[in-house]
Structure formats: C-alpha cells, structure tokens
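Only one chain is given next, in structure tokens, and it is the form predicted alone.
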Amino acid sequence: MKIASKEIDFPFVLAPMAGVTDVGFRCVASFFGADATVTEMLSARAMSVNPTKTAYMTLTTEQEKLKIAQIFGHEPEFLQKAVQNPLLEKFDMFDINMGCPAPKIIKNGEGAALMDNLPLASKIISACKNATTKQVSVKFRKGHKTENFLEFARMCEESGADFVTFHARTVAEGYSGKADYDAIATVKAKLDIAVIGNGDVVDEKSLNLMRATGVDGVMIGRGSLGRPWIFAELQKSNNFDGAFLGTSKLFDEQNKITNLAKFATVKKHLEILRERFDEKWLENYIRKHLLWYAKDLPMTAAIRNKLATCDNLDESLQILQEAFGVENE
C-alpha cells in the first residue's frame, strides 16, 4: 500500500498514543523497524489558538521514516487550517482521529463521537483533503452509540480518505476484551482503499491473525509499551546498526534482542528527550515509560517502588541498568 510517497508491502505503523508517542519513543520505534510513526493527538483548535504545547508534540527526528501528524477536532474550518499549519509542514501526511474513546474528547463531539455524525465527519475529511496535496487517512472504531463501522468506513472512502485505520472495539469496550478481527475483515472486503488493522497485535500469533483478515498493514499501540523493539521481533529483522544506540551487540545467537540493547534503547529514548525538554518536567513524564521498560524485569517490589518514586533521572537509569543486568561497555 502507499503511505505518503512510499509504496510499502504490509507496513508496520506505530499507533498514536496520548502521553506516550513522544519524539524519543517514535525515534527508537523507527530504529527497530516501524515504517511510519504517528504523533499524539494534536488539537486542531489549539493549533490555531495556543500552539505552544502542539509545537513540543510535533518535534521529530531524522530517524523517523514516515511521519504522520494525527489531528482531532469537530470544526471543519479548524481542521482545514491544521493541515496547512506551518507546524505540520515537516510531516508526510495527516491522520484524522475519529476513534478516541476518552470521555472528555467524546463530550466535545470529537474523536469517536464523530461516528454518530456522518455528515459532519464527511465534511471534516473533505475539508482536509481539499486543503492539502498530502495523503489524509482516518482512524476509527466499531462505533459509539451503534456499531456502524461499515457505514462509517464507506463514508470515509467516499469523502476522499486515502486509507483508513480500524481499531475494532467500540467506545464502551475501551481497551478491554478482544479486538473484533471479523469486523476488520468485513471492512477490508468492502472497501477499495487500503485498510490498516489495529488492536491486540503483541506477538507473532496475533500478527498472523491480523494478517488473516486481509488488511494492508498493521498498527501497533499498547504492544509496544516498554517494548519498541516489537517491530524488529515481528518483522524478524536484525539488520540494524548498533552504533545508533551506542552498543555493539543488539541480538543474541537466537536472534533475540539482548538486555544490553534493551537498556541502550532506554538510554537513547531518554537522551533524545533530555536534549529537548526541561529536566524537572521530564522527571515526572518519563516515569511511566521507565516502568513499562521494567515490567518484565525480575525486580523486587521495593526496587520497583523506588523506580516509581525516584525523581532523579540518572538514579532511575542506574536502577534499570542493574535490573537489566548489564555493565557499561
């Protein structure tokens, strides 16, 4: 399928995740094979009224292969302005969020709430398409008040979307239960534009189930938390230059990523953020990422609690280094 200017056979895409897909995380995911990465949700209205926060959320690195800016809102005129905003010039294409289940987003008639208003959703897609020569995609769910995903998908196609990404859960389900792969297969069978499947891909077995739906690509979100190397694992690729992470050995004899490389990834993620953000702010922000990186490590409850409460980044790195069992190269 075509993403921006590139034809990619079954692309692997890093999903947009609020408070997660920062510039550092997108960078290391790209290093490990994510073909495209998506920003956190960017408010179209905020971009026009108070763009300071948006500016931080749109930072990028050269490591990202294809950069997608995800925008949201319910006012066509603001979304149209967003795709023309100089802040987003460096992005290769745009994605419109019509699937976010967060209550505050739904309350504003945005995200998945737009699935209840097809005329408005269509107007937004058309407005964005008419305002840019770049690709515009749409991400949506099974439905909000009703499961109208097929009708909604067809509307996206008719309104000019270049492709869609379908997370096969309803708003009420949130992230619980299992993604409905039969629904994904139905959407794929009925559309002429490309369909990217999203939901529950965490390993080779789940990837094969997603592929069986016939989708053109896969988007991975929660499966990458604390594990940006999932893209290398699923694509069975180890063709990476360890110099980027500052380590000589990324994979062991069984073609599995080493603890040394995992810790180097944590350091690279933090290094990228430290170059761009205030240290005090970062101490609080990065904590969740560090805990995700540590989730499968053999740590005592006391050590894990220390990591969760530590307000010194170097000390946090030391805790993780010991947990990973690696020495300085």
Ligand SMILES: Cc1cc2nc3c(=O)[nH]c(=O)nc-3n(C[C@H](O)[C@H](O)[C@H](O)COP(=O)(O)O)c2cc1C
Given for the second form:
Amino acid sequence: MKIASKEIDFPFVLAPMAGVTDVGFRCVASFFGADATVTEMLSARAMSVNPTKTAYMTLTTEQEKLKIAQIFGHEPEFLQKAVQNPLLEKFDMFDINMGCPAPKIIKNGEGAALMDNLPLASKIISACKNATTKQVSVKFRKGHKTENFLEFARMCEESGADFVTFHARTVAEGYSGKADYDAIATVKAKLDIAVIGNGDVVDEKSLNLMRATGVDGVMIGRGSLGRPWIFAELQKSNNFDGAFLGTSKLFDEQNKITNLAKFATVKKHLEILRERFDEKWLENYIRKHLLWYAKDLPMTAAIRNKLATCDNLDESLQILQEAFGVENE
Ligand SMILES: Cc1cc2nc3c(=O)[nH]c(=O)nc-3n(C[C@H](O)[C@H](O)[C@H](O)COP(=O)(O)O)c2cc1C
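Could you switch over to the form predicted in complex with this ligand, since the one displayed so far is the form predicted alone?
Next comes the full complex, this chain leading.
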C-alpha cells in the first residue's frame, strides 16, 4: 500500500497513544522496525490557540521513517488549519482521530462521536484533503451509538481519505473483549482504499489472524508497551546497527533480543527525552514506561514498588539494570 510517500508491502505502524507515544518511544520503535509512527492525538484547536504543548508532542527524530501527525477536533476550519500549521510541516502525512472513546472528547462531538455525524466527519476529511497535498487517513472504531463502521468507512473513502485504520471495538467496549476481526475483513472487502487493521496484535499468532482478514498493514498499540522491539520480533528481522543503542549484541543464538539490548533501549528512550524535557517533569512522566519495561522482569514486590515511587531517574535506571541482569560497563 502507499503510506505517506512510500509504497510499503504490509507496513507495521506504531499506534497513536496519548501520554505514551513520545518522541523517545517513537524513535526506539522505529529503530526496531516500525515503518511509520503516529504522534499522540493533537488538538487542532489547541495547536492554533496555544501551540506550546503541541510543540512538545510533535518533536521527532531522524530515526522515524514515516512520521504521521494525528489530529482531532470537530471544527473543519481548525482541522484544515492544523494540516497547514508550521508545527506539522515535518510530518509526512496526517491521520484524523475519529475513534477516541474518552468521555471528554465525545462530549465535544470529537473522536468517536463523529461516527454519529457522518456529514460533519465527511466535511472534516474533505477540508483536510483540500488543504494539503500530503496523505490524509482516518482512524475509527466499530461505532458509537450504532455499529455503523461499514457505512462510516465508505464515507471516509468517498470523502477522499487515502486509507483508513480500523480498531474493531465499539466505544462502549473501550479496550475490553476482543477486537472483531470479522468486521475488519468486511471493511477490507468492501473498500477500494487500503485498510490498516488494529486491535490486539501482540504476537505471531494474533498477527497471523490479523493478516488473514486481508488488511494492507497492521497498527500495534498496547503490544508495544515496554516492548518496542515487538516490531523486530514480528517482522523476524535482526539486521540492526547496534551502534545506535551503544551495544553490539542485540540478538542471541535463538534470535531473541538480549537483555543487554533491552536495557540499552530503555536507556536510549530516556536519553532522548532527557535531552528535550525538563528533568522534574520527566521523573513523573517516565514512570509508567519504566514499569512497562519492568513488567516481565523478576523483581520483588518491594523493588517494583521502589521503581513505582522513585523520583530519581538514575536510580530508576539502576533498578532496571539490576533486574535485567546487565553488568556495569
Ligand atoms: C494509553 C492509550 C492511549 C491511546 N491514545 C490514542 C490516541 O491518542 N489516538 C488514537 O487514535 N488512539 C489512541 N489509543 C488507541 C490505540 O491507538 C489503539 O487503537 C488501541 O489501543 C487498539 O490497539 P492495540 O490493541 O494494538 O492496543 C490509545 C490507546 C491507549 C492504550
């Protein structure tokens, strides 16, 4: 499929995740093979009125191969302005969020609430398309008040979307239950534009099930938390320049990523953020990422608790280093 300016056979895309897909995480996921990465959702109105916060969320690195900015809002004029905003100039394409289930977003008629208002959703898509020569995609769910995903997908196509990403859960389902892969197969079969499948891809088995729907690419969200190397594992690739992480041995004899490489990834993620963000802010922000990285590590409850409350980044790294069993250089 064509994604941004590139033709890629079955792209692997890092999902937009608010409060998660920071510049460091997008960078390390790209290193491990994410073909495209998506920012956290960016308010079209906020970036026009007060761009400071958006500026932080739109930081990028050279490592990212295809950079996608995800925008949201309910006012076509603000979304149109967003795709022309200088802050987003360095992005290769735009994605419009029409799937967010958060109550405060729905209340504003944004995110998945747009699935109940096809005329407005259509207006937003065409306004964005008319304002840029770059690709514009739409990410949506199975439905909000009704399960109108097929009608909605067709509307996206008719309104000029270059492709769609479909997370096959309703708003009411949130993140519970299973994504409906039959619904994904239906949308793929009925659309002429490309469809990226999203929901519950965490390993080879789930990836194969997703591939069986016929989709043109896959987007991975929660499966990458604390595990940005999932892109290398699923693509079965091990051809990476370890120099980027400052370590030569990325994979062992069984082609499994080594603990050394995992810890180097944590360090790289943090290093990128430390270069760009205030240390005090980062101490709080990074905790969830560190706990995700620590998820499967053998740790006593006391040490895990220490990591959860530690407000010194070097100490947190030390805890993780020990848990990964990595010796000092
Ligand atoms: C913490 C978190 C934040 C999210 N933020 C966004 C967002 O900003 N925009 C969006 O379109 N989807 C967002 N999502 C949804 C994901 O992009 C994705 O559609 C969903 O997690 C299903 O994919 P998965 O099963 O691979 O995680 C978020 C999900 C999580 C868990």
